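Take a look at this single chain in structure tokens; it is the form predicted on its own.
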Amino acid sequence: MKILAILYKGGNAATSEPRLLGTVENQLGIRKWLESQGHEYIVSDSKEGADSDFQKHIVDAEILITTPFHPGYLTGDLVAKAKKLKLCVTAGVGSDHIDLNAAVKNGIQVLEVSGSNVVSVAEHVVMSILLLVRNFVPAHEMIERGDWMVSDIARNAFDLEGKVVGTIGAGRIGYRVLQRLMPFDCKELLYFDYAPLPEAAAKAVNARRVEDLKDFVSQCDVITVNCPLHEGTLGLVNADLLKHFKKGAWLVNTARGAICDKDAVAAALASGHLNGYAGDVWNVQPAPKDHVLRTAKNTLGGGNGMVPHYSGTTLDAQARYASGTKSIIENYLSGKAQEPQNIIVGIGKFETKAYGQR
């Protein structure tokens, strides 16, 4: 069969570092294994337009491997052309780049490597919170310029201790963020989620659920977004919701770029209503060079902690999701049952509520 993988180009870094498994060069480490069984394995980063490798090969591929870090967007129109497609595997976590409703309708299974990068992303969230609250980026940029004016940095640097921190989404990543925040002695840890945490889990992190989103954001000094992108979360953090944020709050988004309205976030930063925005996800990836969130600043010229989408693709995470991708394909080829936590779409139906209550 034909197996198509859309990965990101690693360049010299991937050539010198073979543990960059999620790259075009290192191909998730499964080429020899697949070809030894007689399968055709096409790997490319070409994903845009009718002449892309993605669109050329999707028409007769049986398995599609994609990654959240360089997503090949499998739209409903492309699903209709992919007559042989039976399985989509996300090498990582997050399958919103696939039209899941079309997958259900056409009997295409969608699986991801659940848990492969949850620790990696949770650590990145805590790092992002700290670099915003401590005003780290402007301080480092000052040193690079050769300047030294402590007051310019200290005037917008705070302690995380004593702040109210909340997560939108308290699943595998959101819960781990709450766990990692406990030693900082925050004033309170809050969460917003359609499903309450089990009582013992909530007690273990001393987290309080707030059921109304506007009420939730109004109580938080720091808000972190840790929910999947689907119809119910697209544009969730918009101009209207931002009005209910505390003035001077910090916002971190490592979930999906389209959950936060980029223009509304940039405007809130410029007005001073938001003190900072950090994350590694963008509504379009790679982000255009003129993307507003590349250069958006707060009123003091700081507050931007944006980076490329890499929080979930550390070398440790890549080892986990490469191994998980192989396991999913191996199960498919041998007819063995898949691990339930990896299944987003089974044959003809959703197997998870992570992408909304369906």
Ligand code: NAP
The other form holds:
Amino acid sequence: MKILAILYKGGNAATSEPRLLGTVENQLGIRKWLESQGHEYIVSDSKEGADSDFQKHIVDAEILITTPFHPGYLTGDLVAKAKKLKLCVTAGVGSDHIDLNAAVKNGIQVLEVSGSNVVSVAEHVVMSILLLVRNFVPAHEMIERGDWMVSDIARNAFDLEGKVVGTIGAGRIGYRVLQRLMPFDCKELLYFDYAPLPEAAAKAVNARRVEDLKDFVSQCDVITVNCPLHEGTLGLVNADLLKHFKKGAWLVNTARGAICDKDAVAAALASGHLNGYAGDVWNVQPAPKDHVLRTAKNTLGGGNGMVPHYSGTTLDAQARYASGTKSIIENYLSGKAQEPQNIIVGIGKFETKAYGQR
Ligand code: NAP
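Next block: the form predicted in complex with this ligand, after the form predicted on its own:
Zooming out: every chain and molecule, the one shown earlier first.
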């Protein structure tokens, strides 16, 4: 069978670092294994437009492997052309780049390697919260420039201790963020999610649920976004919701770019309503050179902690999602049942409610 993988190009880094498994060069480490069984394995980063390898090979591929870091957007139109497609595997976590409704309709299964990079992202979230609250990026830039003016940095540097921090989404990542924040002695840890955490889990991190989103954001000094992108979260953090944020709040989004309206975020930074925005996800990836969030700044010329999408693709994470991808394909080829937590779309139906209450 034909197996198509759309991965990101690793360049020199990938030729000298074989642990960069999620790249076109290192091919998730499964080429030999697939070819030894007689399968055809096509790997490319070419994903946009009718002439791309993605559109050329999707018509007769049975398995599609994609990654959130360089998303091959499987739209409804492409699903209609993918007559042989049976299985989509997301090498990582987050399958919003696949038209999940079209997959349900066409009997295509969608699986991801649940949990494979949740610690990697949670660590990045905590780092991003700290770098915003402590005004780290402008401080480092000052040092590189050869300048030294402590007060220019200290005027907007705070402690995390005593602040109220809240997560939108208290799933695998959101909960791990709360766990990792405990030693910082925040004033309060809050969460907003469809369902309450089990009582013991909420008690273990001393977190309080706030059921109304506007009420939730109005209580937080720091907000971190950890829910999936779906119809109910697209543009969730928009100009209207931002009005309910505390003045001077910090916002961290490592979930998906399109959950936060980029122009509304940039405007809130420019007006001083937001003090900082950080994360690694963009509404289109790769982000265009002139994307507003590359350079958006707060009123003091700082408050930007944006990086390319890499929080969930540390070398440790790549080892986990590459081996998870192999297991999913192995199960499919041998007819073995898949791990339930990995199934987003089973045959003809959603198996998770994380992608919206349906
Ligand atoms: P998860 O365990 O499924 O947790 C997601 C949580 O969000 C669930 O508790 C879900 O609630 C909740 N949720 C869904 N819609 C919501 C809404 N409208 N408001 C509030 N909560 C909502 O997923 P995860 O492993 O923590 O990952 C979360 C997301 O992080 C992924 O979907 C992906 O987009 C992103 N991610 C990013 C990276 C990166 O490298 N930057 C890596 C991995 C993942 P229910 O379960 O009750 O529906």
